[in-house]
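The data below hold one chain only, encoded as structure tokens and taken in the form predicted alone.
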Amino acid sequence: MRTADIGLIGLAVMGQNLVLNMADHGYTVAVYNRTTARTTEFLDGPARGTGVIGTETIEEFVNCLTRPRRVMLMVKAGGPVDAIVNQLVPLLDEGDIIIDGGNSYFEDSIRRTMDLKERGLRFIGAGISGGEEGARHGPSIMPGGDPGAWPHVKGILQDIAAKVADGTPCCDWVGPDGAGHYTKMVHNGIEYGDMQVIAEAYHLMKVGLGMSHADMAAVFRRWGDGLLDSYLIDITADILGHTDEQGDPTLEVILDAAGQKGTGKWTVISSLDLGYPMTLVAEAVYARVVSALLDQRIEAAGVLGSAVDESGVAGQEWGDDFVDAIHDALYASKIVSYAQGFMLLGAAGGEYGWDLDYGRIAQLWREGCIIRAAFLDDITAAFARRPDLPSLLLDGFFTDALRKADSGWRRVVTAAVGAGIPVPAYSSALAFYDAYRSERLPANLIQAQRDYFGAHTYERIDRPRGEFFHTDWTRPGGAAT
């Protein structure tokens, strides 16, 4: 019988191009799919001549497997996961390894790491981050888990995924249990908001300066060989310069109701869970949300009216430079959103005993992932500055770009106020910006408010932390006690 050196199951895209990339880097691997016809048409047709071996029972692709057996799963997060790891339990030998791929929840990656421990095997969660392209020619891997399992499967992981310019390879242990998925969920959540703040960026550009397809698509070429660097805005340019067989702009037939599988809302809910803002990201998830309402949205268009006035008249008034000023707000907005994205992964990492390497983390997204971006580089210089730096905020380097971008950014949030052009991400960033450098907020009447009405006391500015006062607010004079 062939051996192989891993084995894959589930055959979908993702699936089919992460084992081609695998045969490009010379290992065999064995694959399985629950419908044997998919594994048929794979070997006929992508697969054919690379030396990938098919099985039919998932008895067979585990017997074929060298040991320690390495088993990657490409299946449905959730239910299917599990399902397919209560299967192959009972036929792997202690020391195995099941790697998850898949988009799984990070809590179900801690609970799968504790629970094949206790059996004898180990476990592996690896956010994997690239689209069909990556998957074929070169992913990000955050893989986190069982420690004991990563010698065994570095190798394999290492060879596939992308890599940054000096060869350095766009996957590295992140931590154990869930911090594989968790930082691919936090990642996600990145790209939510560098979506929306790139779709912003279109919308004032094309409702308020009336600006073509074509000079749109040119700005963010433009934009893509400075500071935005990006694929996002790479691909941004490509698709505002699409045209369809008429020669009619191709994004302008797409409705404009936007989906989502939940990566998103995870980041966000992890984040109120951690006390630790990500707001930016919660703006974008709510903008798809609403796109969705669309049935909703063209009613209260209809009652309500709208101010946006589609000509881009609204444009004479903003300046010709105002181009620039979206620039500002694009750039800064998407610091904020990083800034607390990695604050999330430092909570996280205290909430969960993970130790994490940010510097290393940004690195993992440089190549292969959606949110791939110059920008990265900047990250990671800022941790090698400072490895516990609380906030990227507060480095050198994105303090003075903040700088720059300020009148710009507040000019773009002023003027889509002033013409009804919504901009939730662009207003949200600005809002924690301001509150994150305030000495003072206005919590402390929250705070007598809250002990007013149910007697949750507050802390006082003239006396240490962590002592407590109440207020007997309804008699004049009273004193805190």
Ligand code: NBP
The other form holds:
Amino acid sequence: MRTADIGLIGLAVMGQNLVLNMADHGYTVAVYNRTTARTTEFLDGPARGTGVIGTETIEEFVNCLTRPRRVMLMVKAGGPVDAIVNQLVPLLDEGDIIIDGGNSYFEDSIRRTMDLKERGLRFIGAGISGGEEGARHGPSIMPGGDPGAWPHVKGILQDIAAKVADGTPCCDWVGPDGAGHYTKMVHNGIEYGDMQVIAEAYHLMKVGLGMSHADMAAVFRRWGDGLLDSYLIDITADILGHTDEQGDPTLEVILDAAGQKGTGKWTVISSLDLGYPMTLVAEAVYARVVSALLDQRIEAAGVLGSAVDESGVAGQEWGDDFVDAIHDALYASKIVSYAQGFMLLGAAGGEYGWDLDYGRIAQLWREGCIIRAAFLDDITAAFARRPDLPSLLLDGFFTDALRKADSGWRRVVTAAVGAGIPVPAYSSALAFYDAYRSERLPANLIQAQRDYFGAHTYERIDRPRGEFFHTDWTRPGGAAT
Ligand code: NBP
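Since the structure above is the form predicted alone, I would like to see how the form predicted together with this ligand looks, so please show that one next.
Up next: the whole complex, starting with the chain shown before.
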């Protein structure tokens, strides 16, 4: 019987492409899929001639793996992962390894690492990004889980991962239990933010400045050669330049109701749980939610009247260099978004006991994944300068970048508000930036109100932290206690 270096379960789009990627790198892969027809189609189609071993039962699959067995799951996240794990457990031996490469919720990965450890098995929750193309030719891989498993899968996962220019793989050990899937979740949250800041630029150029699609595509191409050099900017230029058979922009026939699969929402929920601001990603998630209220929006546009004049009239006052100001608003907002993302990773590291290497995480995202961007090198450099940097906004490079972008950013938000063009990501990022750099905020009033109606007490600026006071607010000069 032929033996396989690794086995993969789940032959949908991601699984098939990862198998072909592994085969390209000289690994023999055994495959199993719940629906056998899919396995047969794969073996007769894309996998023909690759040496991939097809199996029809999970027992046959397990029996052809070299030890310790390495089983990668690429099935739908949630129940299907537990279903397959439960089928595998009785068939595996001590020390065997299960790698979940799907978009699993990090708390499930924490649970699975513990449960499988108790059964003598080793679990890895590996976030994988890059979609079909990444899976086939080199994704970003963020593995976490049982550290004892890592040496046994490191070679394969780093071989199939994307590489940065110097050959460093976009795959490295992130940390224990759920750390890999948490990092992937934050990656996806940031992806929501990146997409929204680009969408706002398009909206301002289209309905504010009345620019043609060819001109907008050219702007995004130019931006892609500069500070904003990234995959999402490049594909946006392609999308804006795409026309149908009649020569009309394809983009404009696409219904403006955005979908989502939930990882952005998970990121925001975690940020609320940990008490850390993820305001830009939250706005990006809500922007999709608002877009999906299509029927209500159409009714409201009739009743309330849309503020947006699509003729480009709004932008007549905005000045010739307004496109440069949009660039600055986008760049500054992106800096805020990543600063928030890394602050959240820091908070999660503290909460869950993960010793995360933030500079290395930025490099895991440098190639292969959807948020890949030159900008990530600046983040790695910032954490090299100061590994315990509390926020990217405190690093000199980003401080300078924000100072330079400041006036354009404010100009864009002000103009957009004046014209009734929603820019939730740019404006919330600006609000966060202004709050973050304020020595004093009006939270003293919030504390006073809380104390007034609920006797929640407050701390004083002239006394050490941790001493709490209460005022009887209904009596003039009421006693402080
Ligand atoms: P899907 O998420 O669409 O999952 C389909 C696979 O899950 C099929 O192989 C299916 O088997 C299997 N499956 C299901 Br559904 N329920 C099962 C069960 N109870 N027991 C066994 N197998 C079951 O596939 P995908 O789009 O390739 O994504 C795989 C994972 O990778 C997901 O977690 C996804 O979120 C993640 N991911 C996807 C992308 C992407 O671009 N698509 C990118 C990054 C990460 P069947 O053939 O018998 O129905």
